[in-house]
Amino acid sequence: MSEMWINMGPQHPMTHGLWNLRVRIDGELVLEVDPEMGYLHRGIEKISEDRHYNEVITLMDRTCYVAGMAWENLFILGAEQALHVEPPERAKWIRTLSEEFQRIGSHVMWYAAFVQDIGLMAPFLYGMRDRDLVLDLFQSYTGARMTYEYNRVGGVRNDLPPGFIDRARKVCDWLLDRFQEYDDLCLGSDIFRKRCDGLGVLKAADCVRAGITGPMLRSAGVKRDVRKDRPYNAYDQVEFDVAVADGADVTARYLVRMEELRQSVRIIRQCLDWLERNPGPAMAENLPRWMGAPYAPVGKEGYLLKRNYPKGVGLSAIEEPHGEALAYVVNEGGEHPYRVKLKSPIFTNLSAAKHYLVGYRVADIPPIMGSVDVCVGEVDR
């Protein structure tokens, strides 16, 4: 009997987080896979129901450590729908700018980790170098590099600082040249092509049946992007192209993310131009005090008085760096959300592992799973 089950995880260089991939093999051939998740579950959805709306932002930053701004944006869009709050136009453009910088930070982080998995060390160093420039920009206006706590119901915590726009333009110019450098290092490498071409093939029909979204879906030729199909914030006012490829393999996913990096720079430049020309408030006015601080009125007997606000339901969808994420927020009139439900694109992509791993070799698993771009924080929530 040559068949056996092996565990790649929960502590394994391939996993990039706390999860386990059970693999049934015959020699080196993968016959069956069973992804096991739940090692990192923190109960974020339930905890959110006991927090003021703006306090939930702290949890969203930690949902995915490389896409915190996107998850902040997702929740706050749902919360604003549920609370019947409309942010000012400038806040929408700042959120769009922030989400695209976050997409660059996430994709460059993916690039650095992915190429190291397949044996290329120099691109890893280049990627981490360039990601620092994006984190420096985040720090300049949020005060943090990864856990920002920047979005608020009705807008953003503060406007961009003086000099930010010129500095951001210089970073965009630098990054565009570096993206070409990434391609030269990878597409011109025999190691890269031999480890990636033709691996992890997942055709469009299989992607759709499994509910897969994001770069994995677009690498199979499906032109699906929430920013185009259901615009939010200022995405209906900027020009960009949806990055697609037709190989449906590991190399195609690399090509899609590289093009998305270039399109993100294109969007950011348009945001910077608009923000430079259009000063104004970045936060809605006349909001209830509790939206900015977790205070409740106290009666003369010393008891906290319950405050009632119009009820509502919010359903938001964004194109976060890994795919289509959704948030469902229910407002029953209190100062906390009654229900918060999040849909993670990586949970879906990871659950479909049997569709793109079975039939390949054990040594092919790291590059294939690397092309999926797994962040376990948002899988377990």
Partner chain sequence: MSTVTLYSVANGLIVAILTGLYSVLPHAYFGWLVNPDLILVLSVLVFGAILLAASMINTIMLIWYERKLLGRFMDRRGAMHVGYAGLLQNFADGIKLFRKNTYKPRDADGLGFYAAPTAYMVTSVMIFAILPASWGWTAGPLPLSLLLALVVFSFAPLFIFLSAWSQANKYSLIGGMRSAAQMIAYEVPILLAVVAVVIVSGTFDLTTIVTMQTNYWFGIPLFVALIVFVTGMLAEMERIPFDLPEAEAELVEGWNTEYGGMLFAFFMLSDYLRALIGSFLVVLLFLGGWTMPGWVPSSLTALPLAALFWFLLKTYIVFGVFVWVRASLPRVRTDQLLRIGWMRMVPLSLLAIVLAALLVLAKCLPVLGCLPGVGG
Given for the second form:
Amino acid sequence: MSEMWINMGPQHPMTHGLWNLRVRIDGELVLEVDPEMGYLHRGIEKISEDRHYNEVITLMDRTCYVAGMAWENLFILGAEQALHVEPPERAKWIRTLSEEFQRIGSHVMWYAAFVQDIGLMAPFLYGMRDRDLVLDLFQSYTGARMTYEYNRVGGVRNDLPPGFIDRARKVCDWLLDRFQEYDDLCLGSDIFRKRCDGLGVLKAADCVRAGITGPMLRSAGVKRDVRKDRPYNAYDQVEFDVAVADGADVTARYLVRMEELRQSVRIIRQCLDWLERNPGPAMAENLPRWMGAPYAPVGKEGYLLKRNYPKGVGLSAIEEPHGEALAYVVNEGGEHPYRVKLKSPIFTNLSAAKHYLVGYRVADIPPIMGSVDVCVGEVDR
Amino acid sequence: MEASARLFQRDLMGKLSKRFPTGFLGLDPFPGTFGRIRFDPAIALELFREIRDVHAFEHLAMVAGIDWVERREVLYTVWSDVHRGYLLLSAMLPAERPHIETATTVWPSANWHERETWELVDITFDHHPDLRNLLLPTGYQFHPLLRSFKLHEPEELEVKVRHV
Amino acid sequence: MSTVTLYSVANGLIVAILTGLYSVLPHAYFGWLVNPDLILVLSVLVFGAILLAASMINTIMLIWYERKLLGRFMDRRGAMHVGYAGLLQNFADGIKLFRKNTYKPRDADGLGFYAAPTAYMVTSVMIFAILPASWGWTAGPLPLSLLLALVVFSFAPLFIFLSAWSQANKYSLIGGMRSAAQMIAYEVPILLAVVAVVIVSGTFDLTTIVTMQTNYWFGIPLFVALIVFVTGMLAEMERIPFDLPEAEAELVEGWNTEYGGMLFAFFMLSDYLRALIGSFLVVLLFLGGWTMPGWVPSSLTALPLAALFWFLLKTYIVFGVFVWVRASLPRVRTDQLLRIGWMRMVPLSLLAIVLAALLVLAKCLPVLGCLPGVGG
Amino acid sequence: MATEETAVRSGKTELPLLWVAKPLATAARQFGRSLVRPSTIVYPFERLEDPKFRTEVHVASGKPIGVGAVWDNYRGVHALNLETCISCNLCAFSCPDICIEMVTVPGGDPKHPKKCPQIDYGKCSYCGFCSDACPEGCLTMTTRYELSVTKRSEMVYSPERLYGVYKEKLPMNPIRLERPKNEDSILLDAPLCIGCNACARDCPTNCITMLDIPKAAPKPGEKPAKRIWKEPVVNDSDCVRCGTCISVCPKECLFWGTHP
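Please show me the structure of the same protein in the form predicted in complex with its partner chain, now that we have looked at it in the form predicted alone.
In what comes next, the whole complex appears, and the chain from above leads the way.
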């Protein structure tokens, strides 16, 4: 068998989502890779230019369909900076809480997909089951399981419902036990270690050069986390540690994500305590009407009325479950943002694919790409 | 962070204006970051090198293109692990044939960002190693993030694929 | 032991039919009807038909069993809707597959594409005629039945590679290569482990091997051989953790990527037939076959199909262990698989042979009672 | 507990004990737990919104399944109370997907027919902006989530059909947003007004009244006015800020703003 190109995607079990990894192989050895993106390009940045700020939220949920809340937070932070609005303290804590729950949801989903990639059957369902609890919680206060539409400019749509905090505490306890099971199933398995140790190695210097962020970067020993370095929402008031490992391989990424799950539970507990003690409004008071409401009143031809929007520009950065995400929001006085630029962490992580795929075997591609945690929705936007 | 950031800003401004007497156009304050450097696209490559090597901004986070109708802005967001903060570099390009030197030689992570900016905002990056379509189909003639590209008018969006 | 065997049932059926015909047909045909050769041939045919139906139904029930078991391992219920607790789900799936068109890719080689699944299926079913599930559940006295079963069992890589190559698909070709390499690699330890059993029992006849396990199971003294055999069988059956040929994460569906409809059903059924055969062999060789332990009351052992029931129970438990392994272990990589095969399993099986030989030489195991002597 | 231990783990963890014994044991433990009661429900026969799941159900493993009473927050199919709908258009304006169309329903006066929302669920994204915008609370979202149909045209729910959903008395989203604090008001650019009564006629809440105003004497050369000039006055507390008056005004003399 001589060298050949194979297309892993766009409809292939390895690609969680629509993208195509073209691989040149010799036997089972990977010689060259060429990711092809764009199958899921929906033009979210362009559509945002035609929508009211609060309506852009509906798009952000769909940017990354497993981490919708994180992207809502990201955009809303940028938009609030551009519109010169300050949310109340309680909204910040609720956002922190939501984002950490979303991190758990996303990481558990990652776990499920990743173990499925290396052939573990049962833990896939365990991951889905435990993510469902998080989704139940989301549903109980946002009203939807994946597309929340919860954040608004100037705060969040509604406060937490009664009984939420107890329920969330129970879920936290349950999840911590399950994380131990996850570790037993993976780290405790010799085959898993054989499969993942020393795979997809990308050392710290290469990671930084390639612009890689998030758990992949931290697995190489670089302690960079936007939550610590440039705190937003209430992250400057909660205690947590940045999970790092120094293997730089698939196992290290697994370790980092598992530790982040535990840290998320830790942050959530602090948030729950704070929210229990400090009631208050979840929406900024005396907000101009068009900001708080999800709609803008209209004149003759739809959005006819020009309003005095203060010009502004905002740059927000958050630590999304996959890494450092940026939003650049330009407001030029219309009712819609003039330009929304979103930077997805997976976008850069994928662009470095050749650095961590070449030289391994075809059978190694699913675990390596699984450890990258690809979500095509936010790459293509 | 505020006082030290302001100190750093002034320091950076002084150094850069000394190093680039003509190309460096100023450093505007920008909330939450060290500020926004405006520079002439002619000095792009040297400025990138300077920013990365001398001032230790080794992580390129984002490249954004903005269409201001009469001109186009290309915006680089860089992060420094040493100073723990973002810095924005912005260059204004003319609306006709906007082009700037690629940053891939300085920050390899700029590769896909620049491909995306090229196809969506129509800014050419000279000497880019691999300037192909990334998100749009190969040969797509339009640049959707230009202000002249209107939504809600489907008859204008007829896909014209150049067969090669 | 019960005298009701599958063959006697078939024979009785044929004799009854012929007797009925004898009474109604004209006398000219009498000599023809009572010909013992004819009775034999017809009995064997009926025997085969019963066996085919039994193995198919068993296989389909095995799929149901795996689905339910795997469901519980995954904290869910498995198939629930068709029939009670989804018992008829697989029949429904089978009917659906029957009704689907089969498409051949344009570049695929027709002969290999169609012949390979059929041959794979046929060889898999064939083994059931050889394996005794209880007293007399074989086509006839076969002194080398174990050897024959293993030989037919190891035809599979040939057909898999044939189908993989003829599909003109890169993924199936890689899967076929992997499959062939894997099966050939694991034939060796399996055969060596079987040699250990043969050394102890001194025969290739499965019925005799089972009879010898009336007092104790071979799996206890030959524990190492049992481990090697079960691991090898996992690889031969292409089940997780050794399911690389159809590693769906990287190779879509492995060597049967291009198949659909009935041809896919052939592969699917054959896979489970082979899983059933593997479990049969484990029970026959190491776990005492259909021999019942002493604590079972004789009123139960005397029941007509008690031995068969006991045998199937053991088989399903063994298969349950395979499912358990499948639920909890990831898939290994090709090089690791081959390394496990050649560097761990082969030496282990050699060790098993040495152990078996030592057992036979010592003539006696104090705990387990005397082993049958070889050649004496 | 894991939260107390240090988060920063460096390097490899220890290699697993006993080869694959740990995952096998874990899977077996899970098997034992799910033999008692798996975490799933038999969906078409059991539903999460069933009363028995509305309180938390603790199974042997301690898993809280179901979302309990807060299930009501779910955003599913809309319910429309046709009787209280005031045809203010706010739902249609607030819809980001433009899936709401105001269609005529019987019962209005023939000159100015009553218009109520018709929702195309092929486009709807269930964001809930419409029910947030509804000033009367007559358009709410229910917990119904099963919408599969065989024809695309069946995805469009007419107002009557939405009213049918309302009459089923499904649990409805209880979270109502408060009205924003400082809303803009309808202001009048008086010199432009011709007193045509269109705004008062079309106002869904009848909060606009036309009041007589003294008209200035005609300038030289102009004809004197033949009828009494009226000007709209908006009752701010009743106004729902739907903008209908602005859109029907022929002279564009009404606009948004804050009272001086």
